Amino acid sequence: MSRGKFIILEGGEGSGKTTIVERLKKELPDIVYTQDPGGTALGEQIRDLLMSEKTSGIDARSELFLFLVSRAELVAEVIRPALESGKNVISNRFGLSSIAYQIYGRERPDLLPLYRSVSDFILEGTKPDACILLDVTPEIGIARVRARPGEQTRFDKETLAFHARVREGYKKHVGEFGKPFVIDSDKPLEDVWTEVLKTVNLVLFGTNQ
C-alpha cells in the first residue's frame, strides 16, 4: 500500500485557513482532517490552554514546548497512522506556525536550532509533502478578525508588529515544509478558495480540476 500526501495549511490570523479547511472537508470528504495544536485528546486540552489568556505571558520556550508536545501526539495517533495506511491527510497548521510564532512573532531566533532538534526527533521522518500558505497582511488579516463573532484568542490580541514578524518567518521558511504554494489571501475568499482547490487537486491527484 503506497503512502497517502500529507498537506499542510498555514497563514496568519484572518488569513481564512479554518473557513477553507470546512469547505475541503464537503468537497474532499475521504481525507484526514486535523489541527495543530488539537487533534488528539491530550491535543484539544493543550490547545485549549494555549489560546486562552491562562497562558498570557508564558515563557517563550514554555510556550514552544507546549506546541511541541500536542505536535508529537498527533503525529503519533493521527498523521502517521493516517499516511501509512494509505489516506491523505490535511493539517491546518502545523510545524512552520511555531518558527512563525514562537521564533519571529517572539522574537526569539536561539529558539530555531532547539526546534529543529526536538521535532527531528517527534516527527520521525513525518513530513509534508506540500505546505499551502495563505499570505495576509496583518493589517487586512486583524481587521477580519475583530470584525468576526467570537472571542479572540491571545494570539489574535497581539500587535500588528507582532504579526509582522509572523509573517516574516512564515515567508522565509515555507519552503522547508514540502513543495510550498503561497496564495494571496488578501483577496476575497471565493478566490482564495478556487486557489486552494486547485492546489489541494494538483498535490493529491496531479489535477487542477
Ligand code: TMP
Contents of the next structure:
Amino acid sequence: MSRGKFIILEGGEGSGKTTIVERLKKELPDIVYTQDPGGTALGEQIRDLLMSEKTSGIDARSELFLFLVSRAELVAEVIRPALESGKNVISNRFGLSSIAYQIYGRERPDLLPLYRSVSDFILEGTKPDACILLDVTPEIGIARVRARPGEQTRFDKETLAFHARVREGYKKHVGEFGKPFVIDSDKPLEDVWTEVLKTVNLVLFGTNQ
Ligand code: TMP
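Switch from the form predicted on its own to the form predicted together with the ligand and give that structure.
So here's everything in the complex, that chain up top.
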C-alpha cells in the first residue's frame, strides 16, 4: 500500500481557509480532513484554551508548546495512521502557522530553534507533500473577519502590525512544508476556490481536472 499524500492549507485570518475546506469536503469526500490546533479529543481542548481569553498574555514559549502538544497528538492519532493506510490528508493549518504566528507575529526569532527541534521530535518524518498558502493582505483579511458573525479569537483581535508580521513569516517559510503553492486570496472566493481545487487535484492525482 503506498503512502497517502499530505497537504496543508495555510493563511492569515480572513483568507478563506474554512470556507474552502467546507467546499473541498463536498467535492473530494474521500480525503481525511483535519484541523490544527484540534482534530483529536485532547487537541480540541487545547484549541478551546488557546482561542479563549484564558490564555491571553501567556508566555510566548508556553503558547508555542501548547500548539506543539496539540500537533503531536494530531500527527500520532490522525495524520500518520491515515497516511500509512494510503489515505490522503488535508489539514487546515499546520507547523507553518507556528512559525508565522509564534515566531514572526510574536517577534520571537529566538524560539525558532526550539520550534524546529520539537517539531522534528513530534513529526518523526511525517512531513507535508504540499503547502497551499492563501495569501491575504491583512487589511482585507481582518475586514472580512470583522464582517462575519460569531466571536473573534484573541488572534483575530491582534493588531494589523501583528498580522503583517504573520504574513511575512508565511512568505519566508512556505517552502519548508513540501511543494509551495501561493494563491492570491485578496481575490473573490470563487477565484480562490478554482485555484485551490486545481492545485489539490494536481498534487493528489497529477491532473488539473
Ligand atoms: P483557525 O483555525 O480558526 O484559523 O484558528 C486558529 C488560530 O490559531 C489562528 O488565529 C492561528 C492560530 N495558530 C497559531 O497561532 N499557531 C499555530 O501553530 C496554529 C496551528 C494556529
